[in-house]
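Presented below, as structure tokens, is a lone chain in the form predicted alone.
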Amino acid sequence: MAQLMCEGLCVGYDGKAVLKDLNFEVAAGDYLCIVGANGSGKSTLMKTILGLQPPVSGSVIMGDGLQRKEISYLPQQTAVQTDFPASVREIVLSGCQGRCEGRPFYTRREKQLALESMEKMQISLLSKRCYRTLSGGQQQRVLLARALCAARKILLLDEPVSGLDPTAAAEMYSIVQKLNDRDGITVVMISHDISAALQYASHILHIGETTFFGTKAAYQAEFPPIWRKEGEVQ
């Protein structure tokens, strides 16, 4: 059974839809990339899936025993966030807040989870560093480690390589792939990079003038390179 299903979903703001009649599902272990031109509604869709805003119509259904607290979200980073004056360890550990259930302290297990997340992201040696002093790539690793502390089944990423240089972007894609392959975490990623999506994803959701959902192989076999005319590759 699918972990996440969208049926007849329309998303937008103030009752005005920017995306209409979306139908797709995400099963455990899938790696779904959502692609489309800028302004096509990708981030709006992700916020609707997360319950941060209501759908205009249609449904977002959670199956396979999935609970909303088992979904973690890594949004696009803002300029304010890049200058946040906290240590790496403090930021990563804050990802466990959803597990505290009202407790004003972290348990030994939660502290261990933060350590393990930092090890996976290869930032253990940075644990005492101030977040604001790190490079863009290092900051994204910290935020992903934080998201891992919150994630139990599904990880939602909104353009996690935005603003990174090619080397840092390649490293981030590799890390996410390992989380999907090695740890079995379901990944739903918004990306403007169709070549990376076709390299790593198992499924593609293309939104814009043309809407498509299916496996990566089906997308490659049945559709021309429509992303180029829609301006997705810069």
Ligand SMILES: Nc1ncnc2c1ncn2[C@@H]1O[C@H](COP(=O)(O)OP(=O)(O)OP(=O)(O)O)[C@@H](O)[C@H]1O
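Rigid core here is just the name for the largest C-alpha set that superposes within 1.5 Å across the two forms. Residue numbers count along the first chain shown, from 1. None of the values given here were measured: they were computed from a predicted structure. First, how it differs from the form predicted together with the ligand.
- The Cα position of S162 differs by less than 2 Å between the two forms after fitting on the rigid core.
- The two forms, fitted on the rigid core, differ between the two forms by less than 2 Å at the CA of R152.
- Core-superposed comparison between the two forms: the CA of Q138 exceeds or equals a 2 Å shift.
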Given for the second form:
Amino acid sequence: MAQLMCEGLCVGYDGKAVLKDLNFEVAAGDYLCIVGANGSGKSTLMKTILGLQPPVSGSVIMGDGLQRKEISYLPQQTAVQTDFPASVREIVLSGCQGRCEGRPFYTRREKQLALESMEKMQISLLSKRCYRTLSGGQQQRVLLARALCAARKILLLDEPVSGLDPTAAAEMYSIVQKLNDRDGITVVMISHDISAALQYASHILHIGETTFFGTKAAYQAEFPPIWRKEGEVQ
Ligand SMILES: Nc1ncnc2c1ncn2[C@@H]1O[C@H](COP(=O)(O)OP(=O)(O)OP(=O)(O)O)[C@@H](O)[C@H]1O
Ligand SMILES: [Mg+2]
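Given the form predicted alone above, produce the structure of the same protein in the form predicted together with the ligand.
Following is the full complex, with the preceding chain placed first.
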């Protein structure tokens, strides 16, 4: 059984659909990339999967023993989020909150996990710095390190490389790939970078006027490069 199943799902706001009739599923170990034009509803879909936004109709079903607290989420970055008055370490460690289950302190194991996540994201030297004094790319790494602490089965990433330079973006993709390959974490990533999506993903969900869901190979067969533009299907 898949970990996530979306059946006849319509997502939107105040009863008005932004995206209609989505049918797809995500199984353990999959790496799903969601691609589509600006404003097509990708972030809304991710929030609906997380239960942060109610579906307009249809359903999101969790299977394979998945619990909501085992899903971790890196939201699309907004100006408000860049202003936390906390240290890098505190923010990364707060990714362990879902593991605390009411306990008012972090265990040694959780502190170790935060250190490892900072090492993976190469931000250990920034650990005492105040988050809001960092550059956009550094802040993005901190938020990913936080999401790494929370990720137990599924990592949902909304444009994780936006604001990163090409080298940092490549490192980010490589870290996410290792989590998927080595640690067996299921990845659902929203991306505007079709070539990266095709390099790393096992499945593609293309949303917009044309909706496609299937394996990467099926996507490439249906939409050869000549018909494919960045972020949209012709
Ligand atoms: N809180 C909200 N209330 C009402 N409408 C919203 C809200 N948030 C987003 N929308 C609208 O829903 C549509 C889809 O927005 P969404 O943020 O999901 O798009 P997206 O595909 O993630 O775009 P981008 O690639 O720019 O991040 C847009 O038309 C947007 O204006
Ligand atoms: Mg978005």
